[in-house]
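There is one chain below, alone, in C-alpha cells, taken in the form predicted alone.
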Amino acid sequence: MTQQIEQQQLQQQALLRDAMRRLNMTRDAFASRIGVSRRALDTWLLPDESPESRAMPEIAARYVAEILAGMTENDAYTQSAYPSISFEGRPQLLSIDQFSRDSAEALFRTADAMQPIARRKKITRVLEGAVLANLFFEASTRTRVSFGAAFARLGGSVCDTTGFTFSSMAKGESIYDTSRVISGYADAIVVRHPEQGSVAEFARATNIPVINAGDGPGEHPSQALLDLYTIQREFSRLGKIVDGAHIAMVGDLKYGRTVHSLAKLLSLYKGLKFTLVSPRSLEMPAHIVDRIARGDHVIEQTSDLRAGLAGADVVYATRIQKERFADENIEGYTPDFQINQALVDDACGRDTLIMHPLPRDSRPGANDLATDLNHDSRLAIFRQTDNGIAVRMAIFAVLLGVEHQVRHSMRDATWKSPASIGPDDAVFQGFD
C-alpha cells in the first residue's frame, strides 16, 4: 500500500510540473488557475519522503488533466507528447541545435520521472545488459562519472577510457575505425574530444547512440540541458519563469562551450536579457551572439563585472579555458574578476541564482567562483550536478527507447541514503 501511495505521488508531481511548464506559469499563477492555495500546491509537489507531502485530491488531478487535454496549437505554449532526440535520422545527441523549446521541455518531463532514482529512493533495471562506452580523449571528472552513474542507475554497465595515450588513436587509428569497432562492443557511446566537430565524425560512423560530451570549443549539449533544467526547477521555487529572465554569463565566453550551448538553448525562450561579461579578448563568438539576436532578446556586452551582475536573475560563471589558448592576450582577466561573497551581496538580489558548470578554480586569488559562497543558498552549483544525473538518465532512456518503461519498473532502494548529500547543501523547507 505504501509503495502504491508513493507511486501516485510521483505521478502527481510529474503531472503538476508538466502542467506548469506547458502553461508557462509560476506556482502562484498555477495555484490560482486551478483554484487552490499556493500552500496546498507546494505540499503536492514535495518529495514523498517529506512529512508534509500530501496526495492531490482526485478531483484536482482530473481538473489539471482536463486543462492539459483542452490545450490547442493556438495556446501560447504547447508541448509534444514524447521527447525525441535524433541527428541525421539516428538516435544521437550532438548539438543543442537538435532541440526546439518543445522537445527540450518534453525531455525535462522524462527527467522529472527519473528524480526518485537520481535521489536514490528508487531503482530500475530497464537497461540491464546494455553497455556504455565512455570515450574521453580529454580530461574529465564530473561529466564522465555523471554519464556513467546515469547509465548504471538505469541498470546498465559502463566501460571507461580516458586520454589519447591509452587509446589506439595514439597508434594512428582513425575516428571512423575507432567508432565502428567500439560500436561492436557497446550499445551507446559518450565521447569527449578536444577538436570541434570530432564527435560528429564518431556519430556518422555508427548507427548506435552517440552523445557529445564536449568537442573542443564547440558544444556541450547535455550540460546546457541540465543547466536549463536547474534554472526551471529553481525558478519554480522562486515564483519565476524563464521567459523575460535576465541571464548574466561571466568569464571565458570565447572558449567556454557550456555557455555556447546554454545561450543557444535559452534563446528559444521569449524576451530574455543576456549580459555577456568578459575581457575583450574572451568575448562570446559572433555566431553565438548572432544566434541569440534572432529572437526577441536584449544583448549587452561588457567587461565591467559589477555592473554586469546588477539585476541578474541568473549569474552563470565559467572558468578560463587555458587548455584552449594559443597566443591570446587575456589582459583584464585578473583576480579582480572573481565572483565572491562580497560582490554577490553588493551587486545581486536575494533570489539571484549563482551557477557554474565546474570545475572551478578554488585556489586563493583565482579569478573564478570563490569558495566563500559555499554556505549561500543562492549558490546552485551542487544542485546543478545533482540534476545532471536525472537529465542524463532521461537522455539515455530516450535514445535507447525505454523512457516509457521506467515509471512502471521502479522499486524501492534497499539501502539507506542521507537526507542531505553535502553538509553545506541549502535547505528549502522541504522543497525538492
Second form
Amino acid sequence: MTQQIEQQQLQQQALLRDAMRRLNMTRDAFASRIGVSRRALDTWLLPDESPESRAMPEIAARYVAEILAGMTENDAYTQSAYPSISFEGRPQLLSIDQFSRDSAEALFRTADAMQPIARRKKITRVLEGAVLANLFFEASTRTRVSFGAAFARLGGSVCDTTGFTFSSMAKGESIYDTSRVISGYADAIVVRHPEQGSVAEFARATNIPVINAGDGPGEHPSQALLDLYTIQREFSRLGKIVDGAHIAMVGDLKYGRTVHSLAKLLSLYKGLKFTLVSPRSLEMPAHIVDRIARGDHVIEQTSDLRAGLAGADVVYATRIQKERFADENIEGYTPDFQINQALVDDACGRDTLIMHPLPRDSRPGANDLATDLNHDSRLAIFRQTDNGIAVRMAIFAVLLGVEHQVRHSMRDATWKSPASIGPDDAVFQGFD
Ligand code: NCD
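After the form predicted alone, can we look at the form predicted in complex with N-carbamoyl-L-aspartate (NCD)?
Now the complete complex, all chains and molecules, led by this one.
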C-alpha cells in the first residue's frame, strides 16, 4: 500500500465526519446522499482497530471530496481551510465567545485528524522542542493532565505548577509579573485561576499563546469545545444533529463555568430547547440566559429534576461548586436531586446521553451523578474525557500554527497498548 493510500485510509473518518458536519446531515441522510447503505457508512466510521472497520473504496472517497469541493459560499456551513483561534489579534483562547459555529467545526475537523494519535496508534513530533507551562492555581486533575498529555503527544515537553502555596503569587507577585516571566520560559501557557477575569489579565501581559483552563465561575472554553465535539460524535452515531436538540443542564448552573461556556456555544446552533434544572439559589446567571435567548431557542427553568429530564437528548450534569459559595442556601437540594439509574430509566429515553465535565462527587450522601450508571452505555462521561485529548491537541496545533503539518508527520506507535482502555469499555465498543 502506498503511503498516500495509507494516509487516505487513516483520514477517512475525518473526511466523512467533516462532510456530515458541513452538510449538516444525519448519518442516514448522508448515506443516501452518497448512495451507500447506512451499514457501510457505519463500518467506514469505525476506528481502524475495530474488527468491523472497513476501508472506504477510493471512488467513494473521491465522490465525497467532490461534494465538498463543489460546496459554494452560499452553502450553510462552508468552512475556511484552516481553523483559527485569536483574541484581540493574539493566538489565545480565553472565552468561548471567540467561536462561531464554523470556526468551532473547523477545529473539530483538526481534532478528528488527531484521533489516531490520541488513540495511541500513531505518533507525531510536530511540537518537538516546544515547552508548555501548565499553571494551575486551583484544583484540577483531568484538565491539567489532559492539556499536558495533549502537548506531549504532539512532541512537546510540559512544565507544571499547582496551587498558590508553591508559587510566587503566595509571596505577593502580580499576575503581570508571573505572566511575563513564564513567557520567557515557555511557548504556550495554560492557566487556571480562582478569580473570574484573571486569565484574561494574564494573557494581556504576554504575546505567547495562553489558554483559559477555568477562571473561577467565569468560563472554561476548552471544556465546552470537547463537550460539543462529544455531542456531535455521539449524535452522529445516534442519527441526530445538534440543530433542534433538547439539552437539559442540571446542578450548579450559577457557579459551574463549564455550563456557562457550553450554553453559549450550543446557542450558535438552531432551534434548541434548553431545560435549566437547578435549586433556585443556583440558577444560570441572567447574562447567559439572555445570550441564549438571542437565538431561536426555547428556554425553560425549573427545580424539578424528574420533569426537567423528560424528552432530553442530552442530560449535562454538574457538581455543586461549594468552594465558590458566598452565602447561598441550597435548601431543596435533597438526595432526590441525584441522577441515578432508577431516575434515568424512568425519565430518560433509550438514546439520551448522560454527560458531566467531572469530577463527580461520589462520596456517600452526595447528590451528584451516581456511579450505578457506570454500566449504562448512555453514560458518555469517559468518551467525553477521552475526546478531550484530541480536542486539546487541535487547540495547541492551531494556536502554534502546526495543524497542517500533523497529517503527514504521523508514524506508527511502537509500544503495546490494550485494545480497550478501561475494564468497562466493552459496553461502549463499536460506538464510533
Ligand atoms: C470542572 C471545572 O473545573 O470547571 N472540571 C473540569 O475542568 N472538567 C468542573 C468542576 O470542578 O466541577
